[in-house]
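Next up is one chain by itself, shown in structure tokens, the form predicted alone.
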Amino acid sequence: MAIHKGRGISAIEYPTGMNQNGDPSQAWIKMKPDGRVDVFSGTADIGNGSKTIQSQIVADTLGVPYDWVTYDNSNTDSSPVCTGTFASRATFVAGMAVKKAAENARTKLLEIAGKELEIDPADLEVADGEVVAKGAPQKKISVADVAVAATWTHGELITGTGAHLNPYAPIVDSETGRVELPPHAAISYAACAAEVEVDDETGNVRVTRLVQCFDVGTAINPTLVEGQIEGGAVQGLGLGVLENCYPYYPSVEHRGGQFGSYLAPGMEDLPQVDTIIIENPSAGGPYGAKGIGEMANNPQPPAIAAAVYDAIGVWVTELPITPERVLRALEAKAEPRREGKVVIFDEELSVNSVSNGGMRFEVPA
């Protein structure tokens, strides 16, 4: 028995949102008389942090503290349309919708503030909950006071709506499929390096380290991004060496009957995980953000497979890389290789035409 160590690397790319658009999102925002902000969006938060991210986008765009923002996606009757939480689009597409809604509300906010300060709205800016005259910071009014004035003095509601739909890319050459615009709004990139230890007697593969590098456009919330990537690393580890979802082998009857029979990574399985975040802003995303959701568990399995090859010199081309598959690959490698021989009887020539090792010769019948 021997433990073999190996290293492998993989690189991937992943599109943000649906190919050729088709996934719109809408949002609307209103400011209450105390300056606090309600955001209505249809995006479902499935643990990806979309509520937090979209609230941050609204707060930053409006120039108010984050804790002034209340995010409501409680039901589809009161929320605008959002196609769904899929295709790594919640930050990119839905985030652009709330950003546009916040920009519209900000325009209305500055109009009311301009009336109160008797200053052209174009000469005003808003940050940290205050509207301030450019170049004259002593001339200012709080956002809360603007909201009060809008309600009780001017009879106005500070609100804004926004919608985002990635542009359609029409086909300009039906023969080649070439399109006028890129079919994807943004492409994210990632790479993963894996270190493994492989036991050539048991076939067990232990992943000891994963080093991951992800281009996320702009990390609006770096902590959430890092958590997303590290969570993806655990999922990628499961896909690589443990989780056998489909096809069931050798048939569905051999599937475990209880949840406990499904192997998923536990604490003792976790390797050292190092995460590197690269910010390469996208021109089309909110504040340069790209999608990071689904791709977070993509690069680990191929990196692990490459590391296993580096360790024991065999490729395991079916996931997960179980001990059984490793041992079968090693057995196949150990079997002596013999040149194939094919004998064909040719009735017309009455000879046996024999091919062996690339050489061809004839033997009398």
Second form
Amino acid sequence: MAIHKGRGISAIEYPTGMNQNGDPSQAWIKMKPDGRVDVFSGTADIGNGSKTIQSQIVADTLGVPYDWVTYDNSNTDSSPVCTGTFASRATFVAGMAVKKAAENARTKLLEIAGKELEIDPADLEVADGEVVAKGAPQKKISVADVAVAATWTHGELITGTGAHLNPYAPIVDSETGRVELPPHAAISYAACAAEVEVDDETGNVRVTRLVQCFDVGTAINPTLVEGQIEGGAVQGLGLGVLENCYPYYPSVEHRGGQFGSYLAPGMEDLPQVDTIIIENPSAGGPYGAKGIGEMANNPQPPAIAAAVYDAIGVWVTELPITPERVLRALEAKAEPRREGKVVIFDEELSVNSVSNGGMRFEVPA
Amino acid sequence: MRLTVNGIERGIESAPLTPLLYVLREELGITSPKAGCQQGGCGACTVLVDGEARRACLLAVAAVDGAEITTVEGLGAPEALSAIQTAFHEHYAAQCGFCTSGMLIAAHAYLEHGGSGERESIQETLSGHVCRCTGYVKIIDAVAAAAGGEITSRQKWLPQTGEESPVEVPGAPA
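Moving from the form predicted alone, what structure would you give for the form predicted together with the partner chain?
Zooming out: every chain and molecule, the one shown earlier first.
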């Protein structure tokens, strides 16, 4: 009857940008006559921050201040096709679509600016809302004035479309037997260290600390990345020790009948969470970004399982690591119980005793 | 029955045993209190009833007849956020936002009742509020910052003097 402390680590990789040819995103950008920018993209922001991040990508690519950008994903009729917010693709795939759209809009913007300044568009660049001649910063025009000129002088609309679809990559080429293209456009990596306290009397596992290190490529918005990782910590904690729809699956007996019988982590379950972001840019993502969404809750459960092993010396091989499973694992680890003359069959002991001279325990009838 | 909701007195026509949550959402059209578990377990429906944080899903409206109800709309306005709303905004304490109104109301009540701002007391007070995406870290940071007086209410969103003037559009129809 004691509290045992343990530490465990895990390491994972996670693919983003599915190359299975079924995952397109499209975007459309138009500039209003005052230089403000409307972005139409199909990714729903479900709290992952994709609206913010895609607006950042557009602002940076187009060279306008962030608060000039309005991101509109409210209408599936007016927004172009996007397969959605899933598979850690909103920044990676849809982000590429808005980046390409912004590049095309920038080309149009510089074309009009070139007419206004009478300079070759190739010699112009745009940043912070101003189009400036390369090497001659005194020759400049504000993006707003370019938009005005496009509308009222040149009769043009500064607009751009973009789409992203990873090339189809069969897992293995049936003729050559080789993989011609990587099946995923980017791989994110993560490691997690967990500290736990296991009560060997009640079987309760308390996670006291999670140190999480995620390689997310370029962190376009580090605070939002941190939010994803912190959220993943608590989801992973739930998967690791609490959340269970069917405790005796495939039997559906004893499943929860109401909200309170499904244990989601609450604020008091929160361990110390340390988050480390590693920026290892990807080749295929917008500004080197990778996906972070789904992988955020992957490394915690194995790290917790390893920490439980470190604490009590038994592997619990099913998730979540509930008190019942801890106690059963501890019981299985103990010597076979001898009750009177009946010996409880133990497969491992049986095999050992066979190899040690043929002595064998009998299975009670 | 009558309720004073965010300072405005409203007559209530719903049946007396209707949960306060449905009265707010369906009769009065105030949808910031969320219908989450509707069993008193998740905290998303929390509103202030005479200054106390209560679960609107479990309260029959007749039981709070004449009470003063406050939802997040009554804490502050977009152009003048309350201290706790400002703190949530500054600390990125919302992701999907479903739990946020309940969290804000409970945290506001915690501050009003002189909450110390220590992490353990925040965790204990808000432990009945389930959040599935933030991991709670930034919510606790926000409440601690507001309790510690680091963040106060602000009117940042009102147009600041000296900001750029609207773009003149030459040749455009007046």
